[in-house]
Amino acid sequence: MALAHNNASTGKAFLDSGQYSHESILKYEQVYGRTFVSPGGRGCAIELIEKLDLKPGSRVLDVGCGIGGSAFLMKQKFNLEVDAIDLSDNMLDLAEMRLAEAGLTGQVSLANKNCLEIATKDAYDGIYSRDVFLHIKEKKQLFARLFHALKPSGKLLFTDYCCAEGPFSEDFKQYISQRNYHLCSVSEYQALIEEAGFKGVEAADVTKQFIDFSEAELKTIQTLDIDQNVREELTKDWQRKIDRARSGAQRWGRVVGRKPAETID
């Protein structure tokens, strides 16, 4: 999961010392499954990559690749050429280890890069991202960059933590503030990527699927061979997540859009 602020070094330090510390990432991986740190793990990743509907050999940018699970799948199962980027040093260190363990060294590109600084033009057939954009305040700039980086007819697909239209409870405001999140509603995401020039936009509220994944992951936590204090900590985190989603405050969005076949700069 990449972070991208104008002050990227400050943001990186905030996550790498907290939510994405080395220890925390390993805990998340145990819950989500080997090489994954996003809801639904491998099964959800396969479903979303299939939705990208790209031909073998197509080039994909994985924005906020985490520890590499989706990028590795794209190469191994779908024969796609993948550039995977993240700003978290801790994520990328583990991704490099998992890349070697998977026998994919040299076959997937991993790089520490700020997605707000992507300068490539017409380079990718697809751009994929999982629960990353909540970290990014400058969303208009983000989608302009991603649009620019896609080839004509290229597709953008992402999931993200979202919010209801509001107003928010004090507890939810505090949660957003503590995590330094910048949340949008699903409809706001649709408007943002349409404004960036994407066509055929599908913006779906898939919170029910998020709850189903989270409840399954909560059961997984109870089976892990981990310290009881860690189990209790993870259980509380996951239950809070489920409660926020069930209350309607926290949503989960899946958004797909395509760059037109012909664009005017």
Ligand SMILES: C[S@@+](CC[C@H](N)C(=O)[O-])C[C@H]1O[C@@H](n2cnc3c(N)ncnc32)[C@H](O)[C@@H]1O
The other form holds:
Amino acid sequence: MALAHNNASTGKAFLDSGQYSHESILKYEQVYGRTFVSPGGRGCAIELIEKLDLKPGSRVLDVGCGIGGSAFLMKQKFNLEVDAIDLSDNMLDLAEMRLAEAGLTGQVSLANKNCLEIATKDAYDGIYSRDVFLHIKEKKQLFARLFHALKPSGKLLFTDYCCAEGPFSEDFKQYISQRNYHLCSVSEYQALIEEAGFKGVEAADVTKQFIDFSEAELKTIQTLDIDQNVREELTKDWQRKIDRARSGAQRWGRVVGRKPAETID
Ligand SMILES: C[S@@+](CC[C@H](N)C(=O)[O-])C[C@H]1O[C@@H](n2cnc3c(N)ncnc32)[C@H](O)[C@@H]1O
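Could the form predicted together with this ligand be shown next, to go alongside the form predicted alone?
The next block holds the full complex; its first chain is the one shown before.
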């Protein structure tokens, strides 16, 4: 891994009491748009679900679904059968609430599960994940599990926070350490996915799109009806994020790959 914090993968308690406290999630949701906590919100999710290119009725797994935005879209707009998992209780509580508000109760399966413990085999036509694997140290184990869970010819698509090859500034190292992130470069993702057995792998550096989304989100922050201190804190966070991406240290990766039609166990 090009830049990893030392601890094992971030546990539920760390997520729920820190970055994904109930209050923080609601703040992020205001910036990214209802039911989303990842760059580009709804528009980006639609673009990426289209890229998954699944027929109506296909079965898809949303890994690290957060408060449900992509999973709900997959059901409502694309008529897919969705299993959505996340490790954070706070995320899932809010996802259940948003699911009910969208009139989708019972139509999307939401479950508390660590993606490193997915044990399903040959079950999914597609696996989709948005900005989750930065939390996962054991990436080889992760991609072995996802490969196993896909049906032959099934497609994996994810975006993730990535890093350059280094060296890194002290500021950047501190950011990674505070968040307990485990970042790799876009080309490391390409190699990891190929090693796991995926074919037709395309790992693209889409940092320019990340900067465009983040700049639009920064403008949104200025329009929100929120406490001035919260606005200042969010503005600082987003400006730092844009600066890290502009400096080249932080990258954004979009990765797709397909499980071959025939695999030998
Ligand atoms: C940046 S949020 C993105 C949420 C959602 N994918 C979206 O696009 O709105 C990252 C999510 O990954 C989840 N997560 C982190 N580690 C996980 C793990 N080991 N297994 C499942 N989910 C995990 C977090 O709880 C959080 O909901």
